[in-house]
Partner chain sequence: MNSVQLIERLCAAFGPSGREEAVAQLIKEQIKDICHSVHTDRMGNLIAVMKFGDVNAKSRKRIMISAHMDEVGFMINEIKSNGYLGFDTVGGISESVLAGRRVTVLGKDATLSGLIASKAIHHKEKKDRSKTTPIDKLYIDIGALDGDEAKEHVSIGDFATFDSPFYTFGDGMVKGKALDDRMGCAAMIEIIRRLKENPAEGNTDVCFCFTVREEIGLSGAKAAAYRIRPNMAIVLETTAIADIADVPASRRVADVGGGAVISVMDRSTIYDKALVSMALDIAKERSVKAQVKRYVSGGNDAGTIHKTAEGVKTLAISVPTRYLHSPACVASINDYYAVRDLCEGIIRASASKEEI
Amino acid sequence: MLDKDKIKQAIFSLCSVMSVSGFEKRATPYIESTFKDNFDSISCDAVGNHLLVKKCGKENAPKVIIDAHMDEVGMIVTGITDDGFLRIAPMGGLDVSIMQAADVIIYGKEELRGVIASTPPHLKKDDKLPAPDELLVDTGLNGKAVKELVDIGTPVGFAPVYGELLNGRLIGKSFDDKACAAIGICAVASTPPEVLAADVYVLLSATEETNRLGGVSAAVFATDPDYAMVIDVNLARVPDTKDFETVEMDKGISISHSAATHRGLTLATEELCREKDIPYTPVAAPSSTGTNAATVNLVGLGVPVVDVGLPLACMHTYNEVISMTDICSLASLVREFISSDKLADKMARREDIII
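Show me the structure of that chain alone, the form predicted in complex with the partner chain.
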């Protein structure tokens, strides 16, 4: 059985670990110590991709990847002023309109708290948004003290504070995409090996937010899977957005139809959802999914991949919103996906030597 509360705690806990793009390795000790009992092996490659492997115990079993990216949007220190303020640049597509007055943590030689500076209405001439390079982080320290603890290139993340709204909506930072990562890990960890239809590689991939979706390819190449599922967040429908580019919350997960993913696997995944009563919404992502799926698809000899989305509102802010109902749908699907002998049979690689 999937334990809802356990999944929720796993999400809050993994999302609290700072892993701004390029700094995913900071999460290695946490991942190893937290999940080592549930997997056969845990490793981290040169790019920062973490791979959690759970074998099914069958000989010549096919290999399936469940990918969720581990990096989060954040900031990096670009300068330190003499009076102790930090200049920063965004890492990934941050929404600059939510940055002033945000609580941040500076991951220097020590973890320091900071606040992004804002101008009070009493001293303000207009409500112009500062450019990202005009933003300052107040460390509450003088320049000398800051320079001893912080270097140019130090990552800065939003302070993690998690909460709940009505109807099991969770709010907090970095659900994109560590909520999916935690869901994937919980689903795989709670599935007994004898139920698995394939050897499962949970891939917590690096640098999705900054490297044009490139970090994942190294780990997929090394793993050489038979098929893969990419789970990432999808933009939830909110006021003033178009229906075709959003997905409703509480209606289950989204499954992308795209020229960049594998049609057979996509249709088979939808069939699996229908068989197992897992709610889903098909969405059209014509030439690219905007996720790792398009990259995974083109690694090595090509990897059949399905792109699955968890609806999320307020993306790339420190208060993203997701629904417990959708979380359970995603966890169920991952579980069925890795346990389906039918899918494993269909996707297992045949000898396809052409030349």
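With the form predicted in complex with the partner chain done, generate the form predicted alone in the same format.
Keep in mind that what follows is only the chain, not its partners or any molecules around it.
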């Protein structure tokens, strides 16, 4: 039985751990200590991918990957001024319009609280936004003190502040995509081994935000799965967006139809949703899903993959928004997906399923 409070706390906890793209290995101690009792093995490869394995105990069992990328958007220190300000550059697709005055953590020799400097409107000559390389972080320290604690190349992340809105909405940083990672972990951890239809590999993949190939390719190649599900956030509908570019919140998960995914597995996953009364929205993503799915699909001899999305508003900001209704839908689908003997048998034999 899925515990909503446990899933919510797992999301807040995992998303609080710093894992700016390229620095995912810093999360290893947390992942190993927190989830070691729920999986048969936990490992981290040279790229920074974390793999949490839960075996079904069946002989010659098929293998399925549940992938959610572990890296988050953030910043990196590019310079230090004589008066103690840090120059930064984005790691991943950050929106400069929301960055000024943001509350950040500098992960140097010590963790330092900082704020991105903002020119007050009274002193601005125009409404032009600063370029990313013009942004400065103020820690309150002078140049000498900062240089003793911070080096060029130090990661900077948004401060981990979390809360709730009304109607089951969660707010905070790094839900893209660590919320999906936490949901996947909880779903697999709560499924008894004897219920599993395959050996399950929860892949917390690296560098998705900064490299479209991502670290996922190395882990998928090493695992050689029979099939896979990529779970990532999707753009939630807000008043100033177009319907075809977004999905509604509180209506369940999204399932992508794309040239980058396996059509049979996609249709079978939709059928599974209908059988189990899991709400979902089909979306068209013609040539690319914008997720790891396109990479997973082309690893090795090819991996059948389905792309599943969790609606998220305010993407790539320090106040992303997700819905508990959609979270529960995603958790339910992951559990049903890894427990489907019919699906596992067909995918293990690479039998065409509903093409």
